[in-house]
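Take a look at this one chain, the form predicted on its own, written out in structure tokens.
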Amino acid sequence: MSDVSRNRADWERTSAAYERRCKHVLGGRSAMAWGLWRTPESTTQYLGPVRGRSVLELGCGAARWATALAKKGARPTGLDLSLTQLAHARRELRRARVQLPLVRGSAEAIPFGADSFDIVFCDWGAMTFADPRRTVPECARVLRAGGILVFATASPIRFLTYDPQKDRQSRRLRRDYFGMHRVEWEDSVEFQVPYGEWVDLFVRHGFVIERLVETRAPAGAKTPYLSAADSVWGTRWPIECIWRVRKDRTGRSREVRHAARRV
């Protein structure tokens, strides 16, 4: 079963569980918030200004953050990889009275042409749980020239320091860095790479590298995410990453460009 299928499946199975423990953290003003511990955009402002234009949400779930989108005065579409929240995508719309387009699909293989979005984002989601080797590329050729990607997913010292025996953050290393790709689980994979190859991913694609935030958690703060010792975990170290890059505004990435002058 390929790593795509997998994590379908996975999904399939837990969408259901999922909804009812996290729904209360994820809908109302927490709807447009972003990571582990909901900060609003309003405050982190990542996305900037939303109206009038193309927004696509990778791993989009019940489309709480689209639906927002929406009533700002975005143009936002949803993508996900299962079925079952996307039923719960199609039921929070009729509940919002908002329309938007809904697709099934994988962020290693965007369903969209080239140059369709001003804004691609991820709130952990699809970024997640597809390999950035693939999302990257991706990302970079569905957005027009000056668009931007915002995501939050993991910190590579997450799982540097995960001890799987406990299943809880510690404060010793557990993994090597070098060669950190894909991180299999008991049903899942989800994937993680170094600093510098994300870095590397994003110079080669085309983007610029506006903001890396590693968010810490507050002090006494409770998510349905993490466990309470992972919470404290998560004031000394980070387990999260917010990344805002924007395509180069001559739309080529680095390959392109050196081929040009090559010629």
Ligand SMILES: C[S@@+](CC[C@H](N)C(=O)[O-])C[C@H]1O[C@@H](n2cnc3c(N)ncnc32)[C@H](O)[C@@H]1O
Contents of the next structure:
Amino acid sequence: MSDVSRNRADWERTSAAYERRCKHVLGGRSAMAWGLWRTPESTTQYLGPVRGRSVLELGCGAARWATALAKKGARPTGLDLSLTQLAHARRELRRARVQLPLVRGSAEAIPFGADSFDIVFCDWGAMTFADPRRTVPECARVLRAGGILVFATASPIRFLTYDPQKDRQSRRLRRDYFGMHRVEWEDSVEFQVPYGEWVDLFVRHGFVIERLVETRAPAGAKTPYLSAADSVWGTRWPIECIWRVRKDRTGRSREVRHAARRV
Ligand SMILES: C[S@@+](CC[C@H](N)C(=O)[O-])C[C@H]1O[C@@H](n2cnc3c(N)ncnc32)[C@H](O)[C@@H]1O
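Any chance you could show the form predicted in complex with this ligand after that form predicted on its own?
Below, the chain from earlier opens the complete complex, with every other chain and molecule after it.
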């Protein structure tokens, strides 16, 4: 079974439980908020102005972000692998009386043409579960020149220090950093690569890096995504990071520019 099929099956199986466990931190005023500690977009401005912009949410789940973006005057589209997650999204759209396209597909082969979007983003969405060696070029392809890619996901440090025996973060390095790529869980697969590889991927595919935010857990904060012990760990080391990169305003990747120079 491919990694994408495995993750799809996992999300079909766990979607209802995920909704029950997390919906209280995902909806309402937190609909446009980032990461494990739900930092509002109104304070971070990672996406910036959205009115009139075409936006793709990669791994939208119940599409609460996309729904809120539509209310702000953006033109969002939600993409997700899982039919069950998209059923939650349809329910949210009905409830909010918002209409926007919901598409089933994988971020590793985005079913849209080149130069389709001004913003591609996700909050622990497909950029966590899909291979960045495939998703970064795909995002570069569907973004217009000058468009931005923003995503929150796990930090490499989270995987370096995770103790699988105790199922918690630890203070020791427990796996190799070099070669980090595919992280296998019991029923699903995540992806993470060393920081240098992220930088190479972005630059090679024509992105300029604007921000890398290493989120710090607020003291005493609770989140349904982490145990209390891991939240305390997160006050000392970054468990999550948020990238904001911009597609080169010429719209060309470094590889294309090098080839052009050779001709
Ligand atoms: C943790 S949920 C996050 C969804 C939403 N941001 C939220 O917080 O509810 C991750 C989502 O990514 C989707 N996903 C995983 N791999 C994907 C892929 N390769 N392409 C598109 N979506 C994917 C899953 O189906 C799931 O809905």
